[in-house]
Amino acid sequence: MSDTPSVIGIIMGSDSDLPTMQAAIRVCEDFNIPCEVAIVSAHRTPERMVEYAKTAHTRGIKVIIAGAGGAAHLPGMVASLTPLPVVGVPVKTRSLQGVDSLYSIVQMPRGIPVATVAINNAQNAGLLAVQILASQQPELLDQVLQYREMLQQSVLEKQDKLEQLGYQDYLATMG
């Protein structure tokens, strides 16, 4: 993204993922926070998933996203071997749907916490990682802030529109 130091790596277990994490990656471009994006499987190349998740604190790294389908062992192998915080996405399956997934990620023992988002929802990843930055950065948590009223906005003009229109209307203008 820039010059400036990663501080939100944004993780996956393989290429296929990054369709889904991408959310992620625009949250951190849109809110101009400087992230890294790396392919590392648990299973395929474990060394790198240590080497990673044991560096990231010292590389200036202060949140993980980390993807995962199927077994999804990534967030929570990559939570054991950190002391950041990590945000874990459910990857969605062809065959389960990605409640696999799901299940894997928010299953932790007690002392290996990852935070969970919905399947597939790389955006609330990216969003829980800017409010866990925000939480020591006042200019940025102004930026959380806005981007709150700006939804607020955006539910208000629609409930105006609702209002104008009618529901049977409405539905029509929405395609």
Given for the second form:
Amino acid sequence: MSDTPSVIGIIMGSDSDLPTMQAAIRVCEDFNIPCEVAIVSAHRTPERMVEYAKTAHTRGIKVIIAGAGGAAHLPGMVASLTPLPVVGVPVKTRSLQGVDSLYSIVQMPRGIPVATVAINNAQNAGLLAVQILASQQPELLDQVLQYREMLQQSVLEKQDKLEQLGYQDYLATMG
Ligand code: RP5
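Next block: the form predicted in complex with 5-O-phosphono-beta-D-ribofuranose, after the form predicted on its own:
And the full complex, kicking off with our chain again.
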């Protein structure tokens, strides 16, 4: 990571969430946005969670992405302690496939929102955080538009390939 102060905080309840959360880190890297990454557990390190959430905005963080699985209280508790927008990532679990995490994170009471993405979709959490920043930064907004253009192009290229190969040969190229 760069020496520039971080503006996005990416936190997770356990190191076992890191393989999922790395997609959010990659988005920050792709858009050249400095981010800090930390393991902060609502249940195992509650005081650390309170400290992190209360101080994040004073350190220059603008958006917090919080991922957790199971009894996933981290995003909601952090949201209750910070004035910053919080994006929640429900991490997939073995026993309940992440539906437990999703329900834990998405069902926030009125007044304390968490912007919840789909189960394991840390990439969308990263993109949403970038877009929140971009609403106040015209250059970043241009980068988001370029990213959308790239997405569109990739779909159109797939369509060209599908028309050239036909669906059966196309499927064969997908392995
Ligand atoms: C949650 O419990 C974490 O966010 C993680 O998704 C889940 C399991 O944690 P570990 O037992 O793998 O540390 O707090």
